[in-house]
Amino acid sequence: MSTPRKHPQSPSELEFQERDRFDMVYGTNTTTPLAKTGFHDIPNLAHGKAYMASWTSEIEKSFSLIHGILGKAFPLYSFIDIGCGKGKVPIVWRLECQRLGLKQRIIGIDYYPPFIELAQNNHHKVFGTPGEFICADAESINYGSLGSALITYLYNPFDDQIMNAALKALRRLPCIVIYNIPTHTDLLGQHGFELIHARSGKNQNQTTHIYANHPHRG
């Protein structure tokens, strides 16, 4: 007897599963997009991208892959979402750590102050604490103060100018970069990062490249 074939999910069904469902389950506010025209005037605004939340499955897949690569060394890395917006990625990452009984420093960074407040509120709804969210510019923050080894998450948050500046700082530390919707991939190689994993799908949100600049055995 043959197994019935599942029909492909429509764009609206995918959107619900990957964005809306998360807010419905946790009572958070991460889904609603925000164009830069709605931002207050802040430094480097011209180099940033509009806000959209990452797909839940892409965060979970990245977590599983990197945890498998690093093994026992996983908790020694700080996790940093650069351009964290409303905080969904750090929340999902912490949920995955919690599921496996792991402790890790998890940080969200964004240059837009209202997002930091929203991220703290969202984190509080899920965990009862505001989490660790820092209002800072990716171009100028001291990444070394956040950990001696880093896992960084980028959901295509900015243009090549800020990307170049961030990578110039990140390359000084053992670092793994999760790059969802990877737009400026050429810059990773220029800064000594090696591609260790790539996946893609029909939707651009299903395209993720993962890079490392050091041996990454657990």
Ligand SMILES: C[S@@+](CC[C@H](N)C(=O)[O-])C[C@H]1O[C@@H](n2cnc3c(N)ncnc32)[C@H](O)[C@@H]1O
The other form holds:
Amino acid sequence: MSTPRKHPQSPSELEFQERDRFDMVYGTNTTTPLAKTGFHDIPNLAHGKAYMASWTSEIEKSFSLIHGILGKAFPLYSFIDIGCGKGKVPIVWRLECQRLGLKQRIIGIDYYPPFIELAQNNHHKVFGTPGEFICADAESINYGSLGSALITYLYNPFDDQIMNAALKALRRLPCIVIYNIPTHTDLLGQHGFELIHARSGKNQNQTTHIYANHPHRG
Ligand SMILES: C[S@@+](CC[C@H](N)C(=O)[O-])C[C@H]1O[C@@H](n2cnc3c(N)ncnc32)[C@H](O)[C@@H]1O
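Switch from the form predicted on its own to the form predicted together with the named molecule and give that structure.
Up next: the whole complex, starting with the chain shown before.
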């Protein structure tokens, strides 16, 4: 979905442009935030953040940058949204792949089962298939079973304890990390990831760091 630019935009115009508009265009249900109150108890709930959807243009910008960096190697990577919630990021990523005629394995994982069903329904609305959404905890999933090289997407999903455990597993694979609202940036360096891109804007949703742990230029 292309994102028309109009300046200056008020916070509510931006919110509409970056969240509500996506659901209006595709008939999905991704915009409404969901607090953790009322969630049934699952391990690590205390370490996770509430659900909010990423901004559409932020996902598109990261896609374009990483496709540019990886070039022909792009399809060799699996894309994983770690803490996918209602599935907007894998859907936008697939739309971008489709626009450029690219094939890639695209996965969303979340530890809260109702999100997986919502994400599958949303994916079905856009593509007519449930997509690949897995109910799993970021701390314990076998990332190596998802691909031999990974592009991971994190929209501030959890605290430093889970982030540390996830990075400990991810560092064993060639991995690119897209970190939107980067909160525990010190851990990336500790696990051998190098910052390859940083951008920010007036809103915290416009702050994204991208890291890699291997030579990555295509
Ligand atoms: C801020 S939302 C991001 C949603 C989505 N990635 C996006 O950008 O639109 C964070 C998500 O991380 C999930 N989450 C938190 N802790 C998790 C864990 N340990 N394992 C898997 N998912 C987790 C939450 O259920 C929530 O859906």
